[in-house]
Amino acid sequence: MTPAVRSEWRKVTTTNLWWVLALVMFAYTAFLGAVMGFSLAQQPEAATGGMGDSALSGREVAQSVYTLGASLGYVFPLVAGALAMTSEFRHQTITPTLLFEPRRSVVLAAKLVVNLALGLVYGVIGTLGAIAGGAPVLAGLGDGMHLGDGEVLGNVAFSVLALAIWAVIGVGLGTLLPNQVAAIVVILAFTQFVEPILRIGFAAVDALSGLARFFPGAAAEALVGSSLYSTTGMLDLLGRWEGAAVLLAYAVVFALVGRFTTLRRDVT
């Protein structure tokens, strides 16, 4: 296992893809904390979106803007999760990976552990990407930074956690669908149109709208504790261990189904 595991970190930091996400990742992150951070400071009574008589606390604003990172920015670990498998494919390195290491069960296991530790990389850059940009404008135009309030700092804590994670689930998704170009323009589809659109649209059906919170979206935001949705009333959320359990499903279902399908298959 431990050689498969350096073996496997070579890969990833012998390459520029990385860094190149996590320059990008920061970027975005703090463009939308402080685009955020500016409209909850400067417009409290509109981040109610109607739902309730009272803006948010300056604390509220405060954990929404710093874990936007796991609201909207978890596309990056997604992304590089998924390229760990699928760059194998791609570029057909998984012949000699394989000649390696023949146990698959192992190379797979691998890529989860590496691309673990690399999400927890994702999840401390876009976290702090986010407190860069938002801190600032709510320093000056809100109710303060709050960064020394220990339950602003738990949830931006368990955002670096579930950044992590989504890059785990990044590698089951890239073993199931071992085409890079599917498996990119499908965790592009769902994470920026079909999730979002889904959980705005079940959660106005009361019949539906219990199904909203088990999105891999909103577990991860379950496990962070606060979300833009939750905290402007637009959908309620699963506990954080609830949603630390769904959130962990989707990676061992997403592992273990590649795992019995495409590993299973012969490799030329």
Second form
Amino acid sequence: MTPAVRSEWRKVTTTNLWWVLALVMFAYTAFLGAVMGFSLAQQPEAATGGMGDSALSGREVAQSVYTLGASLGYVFPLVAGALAMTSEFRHQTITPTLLFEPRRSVVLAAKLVVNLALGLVYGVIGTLGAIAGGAPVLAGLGDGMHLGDGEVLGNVAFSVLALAIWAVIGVGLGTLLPNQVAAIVVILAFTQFVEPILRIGFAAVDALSGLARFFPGAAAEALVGSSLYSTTGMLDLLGRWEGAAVLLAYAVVFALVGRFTTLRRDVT
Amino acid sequence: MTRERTTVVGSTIEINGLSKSFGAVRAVDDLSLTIRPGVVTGFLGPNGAGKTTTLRMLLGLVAADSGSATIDGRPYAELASPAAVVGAALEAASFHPGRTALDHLRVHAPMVGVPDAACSRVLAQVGLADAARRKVGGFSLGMRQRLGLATTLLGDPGVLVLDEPANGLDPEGIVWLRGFLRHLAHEQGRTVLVSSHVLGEVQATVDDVVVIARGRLVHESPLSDLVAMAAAQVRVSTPDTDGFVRLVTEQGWDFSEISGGLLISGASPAQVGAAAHAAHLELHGLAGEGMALEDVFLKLTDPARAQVPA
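The structure above corresponds to the form predicted on its own; please provide the structure of the form predicted in complex with its partner chain.
Now the full complex is given, and it begins with the chain already shown.
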């Protein structure tokens, strides 16, 4: 197992993709942090879109802004994890990979381990981005940075963890959908379009409103413990550890199904 | 012939009753063969004959429908450290274009427990030392072939399995590959299996030949036996074709009529000349023609003429 993990780690670090994605993620979350920080500091009641009953407190604003990486930037670790598997099929490197390690479960497990570690890196970078962009704005225009607040820092730590799990989900998804273009299209469509719409749609129908909590994005927000949606009371979330369990369940189910479909097939 | 053996000892590859169908296509059909160490074996057949499928089954990438393929008595996937027993290069395209040649090897080095120095060493062995830090995306097909070969050598395996390794090599590269493979087999005792769809490409490299067509074994022998099958033919030019037909029929030689004479097989030019002289037949031209080895190969693999004795 250890040699396979080292091999997979070297696969990540010997191409440019990981740091290009990390750089873009940092810029993206810093930008979002600054914009949202500005908007919420100016008008704390704006976040609710008129639906909530009260304006956010300074602490809630900080929690929402600092966890923007997990709320809106999770597509980066998700894509990175998926590409770890799909690029093997795209470039046919799956052949030498399986020649050096014919035990396919070991190859998959090594990718899951390496991408959990890589996901933590993305988690730190994405969360630091949101803080770097948001904290100065909150300090200047709002109620202060709240960076000494244990509850805020707790959300920040869970934001890192949620982003790491997204990378592991990505590996499972990439195994399930080894066609790289298909995997990226599905990720972008689901995270940017399908889930947000379904969540709002489900929330409007009583019979379905409970189900929306089990979407992966909603589960991740439950794990983080604060988000734009939840702090505003717009949507209902699971508890923190239930959210973590649901999020991990997605990772495990995708990886298992991928193991018994894609990774069971002949490699030609 | 003096052959010093080093500590590397090749293993025997055994394929027994191996079959595989893709849908309605029977890609490999009850194939059995043995590849021995210490020689270079050519695995030959036209495109689509089932060579790559056979190799992928041998290497555990494709599951066989029935039969077995073992190396040293064990299936590839059950070898303790497979890449240290078998080095295989299946296609020249299996590289990430954004990775350097050295990094491509460094990715796999942990699996065979070798340090970075071993990666540099195998690159030098295949003549890619200067390109070590260049990205594979900019490599020519010949350079990719060399990098594929370097990858197979990383674990210092006793068995090498190379699919079409001469593809894309320039003439100088082919000469180099020939010497390199013969050295690995003859001087070092490794098992070397090289597939090709062109006999001429490996003719000067291989000691043994295995020929398959439509997934079935059609010939297995030392190369010299295949050469012997390239039966001599004699071209006769004569105005008296009928007289010659009677003569060669009497002698029991095979022949075919061509314009202005006959093409006779099963006899040497001297035998044909002497018989013509004794029978007082008018003879304008007499020429021996060896059947090209490539023609023997085509005869073996062509469905219409597949019943040539093996």
